[in-house]
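A single chain comes next, written as structure tokens; it is the form predicted on its own.
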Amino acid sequence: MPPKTIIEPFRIKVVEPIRMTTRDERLALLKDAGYNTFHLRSRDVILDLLTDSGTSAMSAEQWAGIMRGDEAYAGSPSYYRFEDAVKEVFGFEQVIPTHQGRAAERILFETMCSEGDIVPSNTHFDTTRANVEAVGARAVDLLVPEGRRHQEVHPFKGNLDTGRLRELIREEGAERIPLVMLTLTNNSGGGQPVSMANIRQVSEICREHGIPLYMDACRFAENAYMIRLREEGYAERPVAEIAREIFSHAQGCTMSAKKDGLANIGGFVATNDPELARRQRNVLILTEGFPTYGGLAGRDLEAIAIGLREVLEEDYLEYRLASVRYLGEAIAEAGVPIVQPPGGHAVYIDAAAFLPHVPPLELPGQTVVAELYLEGGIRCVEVGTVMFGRRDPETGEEHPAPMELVRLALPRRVYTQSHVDFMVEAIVAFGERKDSVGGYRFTYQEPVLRHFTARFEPLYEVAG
């Protein structure tokens, strides 16, 4: 009989102290930060769930690789080890390193899109959407209806709606769609996976119309493992083999290696199109660096090469998804509404359902973010109207986002079971007094990616 408790498949070799703060201290710090947890110093955060990007704990093998890193400007052996790992895991022949995922996105869209183009996706994340729009193209989300029904349990709520994709191609014309982008897993939609069947169907539609399919691969291993757990015919397949099948249906990908690369920095663009890769390398040289380092140190390339293989270890993936599932199920049992089922890298609280008395334009997600920091020193992020809402530049009128979520993203190999239990206690404690809180309003915002730098003020008296 398998054990009931899934333990962390690693030992702790180095520890980093956490500074404990009081609620009164946190209230003062939050006020100084304009009630935006992006402005907090990390030393003032007890448990940091702001993002799983670049926050992984690296392994002993990765640290050993860092010591081996070769810092030659051109032709470093560290690059070739990195290139071999990407080719082995993803199967693409042209590999272009970048300093992180958004740089890969910028290079991809700059070389493939023009003003007036349309880029469909299951759901674009914030930097992806911004990079599409920066070249004058339009980002269109085609999430399946199940993905918008948060409490409904469905195994693949990250899927792209293939019927709507066909309709979009028919209405706009394939010539206006330079590529389709499929995000694995669907971060903006609750960290939900995409099924192999959906990947195959999207690929067939793209091939039928001569449209390249690209993937945002930053959480590819978590998506592959959920295919193994949830999709018929994959239960006995190695996760690495499932990953290769996923990418066999695409012409290329972008990746932030700060997620399932288990590294603290880095990313890449990969493709099988040598002419496109030539143009992308020219942009890389202009903006990032020579093609065999791409804005990264040799030591970073080594860490990514090792991490891409470690992330496919099935003991690790079992533990990773179990930790996220444990957090999600524990708070859901206490009455906190979440996107069901829990995703691979994060739990998403449905802020609109959690605080039904706070209207969308009073930013219920931002209320949850602020109150969880006050309650337990937990830093998380709003994925709702602050991040994806729109402000009319002429009238100043705010338009809410279709979803009001709060993401609790767990860094990889960082927190233990007791840390997760503490998270549960703090979230449940806030839930017991949630009816006493109100909303927020903007006091400052930028026109693009405003959630990173915005400042707010509460519309209720925040208790110390």
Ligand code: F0G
The other form holds:
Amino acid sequence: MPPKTIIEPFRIKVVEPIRMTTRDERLALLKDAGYNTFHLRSRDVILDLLTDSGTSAMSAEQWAGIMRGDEAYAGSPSYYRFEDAVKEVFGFEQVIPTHQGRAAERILFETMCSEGDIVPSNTHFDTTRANVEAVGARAVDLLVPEGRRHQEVHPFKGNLDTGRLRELIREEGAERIPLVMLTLTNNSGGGQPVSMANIRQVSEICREHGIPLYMDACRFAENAYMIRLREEGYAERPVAEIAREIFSHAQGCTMSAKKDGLANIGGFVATNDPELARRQRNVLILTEGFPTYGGLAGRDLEAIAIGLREVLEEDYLEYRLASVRYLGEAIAEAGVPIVQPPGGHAVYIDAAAFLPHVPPLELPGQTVVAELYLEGGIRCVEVGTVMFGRRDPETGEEHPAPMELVRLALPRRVYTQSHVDFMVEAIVAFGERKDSVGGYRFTYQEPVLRHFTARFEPLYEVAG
Ligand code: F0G
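Switching forms now, from the form predicted on its own to the form predicted in complex with this ligand, please provide the structure.
Let us now look at the entire complex, which starts with that chain.
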């Protein structure tokens, strides 16, 4: 029998030391940070699971590309290598580089939407929603119901509810819907994939009504690989081909290359519509830069061009999905409730089910975030009432979010299996004493995107 362990399919050539800290040190640092891990310095974090965005380890090839980067203002060969890679992987004709995903979103909605329009999606990511709303349009989430049932296992919990899409089009009229979006994978819903069948159906509905379909392609390779693993008829198909098929159903996409571009910065908007691209380039010039660099250095374009191809390598994707699954299954087996099945880029702990004695307005997700930092120097992020709850500006009354999750996002190619074992041990150790913890309350908050800057205090004695 050949060995069955799925190994990290790379050797480590450059290392970055991790500074170990003690629990007492972490308690003092956490207090200073107002119990908000966004205020911590990364040198004080042992394992950083705050995000998978911009945190990938680049390959030797990408670093070689960095040296090759040509910094010409106009017409750099680095741009043409980037454009070729995007055309090859995604199949769109018009490629516009941006400094990151949200800049691509701003350009897309500014050139496609007007006030009063509606943009449906499976689930809009926060920056996508904010950019839709910034042009006076309305962002509508039409996720399938199983996408909200955390404990239930379903292969494609990121699917868009096509019945509700038809209904929305009938009620509002196709002329008020300038585009439909699909987020691959659905980050806000647990990193869950969208099936090819669903992509096909959504695209048929769009075509019937003359509405263009755009993809938020941030984690397209992880989504394509999950189609291969879970959808009938795809088991033998190369992932690159599955990705091309996904995008063949769309008129364009936005992309944050900080995720499945395996780069530390960058993004793009792509389309098959040359007239739209002409208008988008004009917006680009105004705020991002000339169309052959779009706010990026030539070296960044090189790193993305190489990353977009590397991310489709099947050994990489097998390892990537296996490491997320390994973390999710290990903590679930130990009794920690997670969004099932584990997603493509992250494991989400269901904090409401994990700490049922802490009510939503006492911020159970924030308790998990603070305690995992104390337990093992692990930094993760609350996706619950801190992030999506609302404080009434008039009465000061707090309203909870519909879910209380904690995201453990795995940076790409950064941590090894023993790092993951350490995470599991810390989470399980916290689970053993979870009945002794309580909640948190805000001591400071801003009116918008409060999770980044908030400060808290514990409503229980935090053990030193
Ligand atoms: N769309 C999705 C689905 C995302 O997850 C993100 C970023 C963006 C768009 C925006 O891209 O950051 O390059 O401007 N998600 C990061 C995260 C921030 O931590 O999940 P960006």
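Numbering follows the first chain given and starts at 1. Because the structure is a prediction, the values reported are computed rather than measured. What we label the rigid core is the largest C-alpha set whose atoms superpose within 1.5 Å from one form to the other.
Taking 2 Å as the criterion, residue 16 does not count as shifted between these two forms: its C-alpha moves by less than this amount when the rigid core is aligned. Core fit done between these two forms; CA of residue 447 shifted by 2.6 Å.
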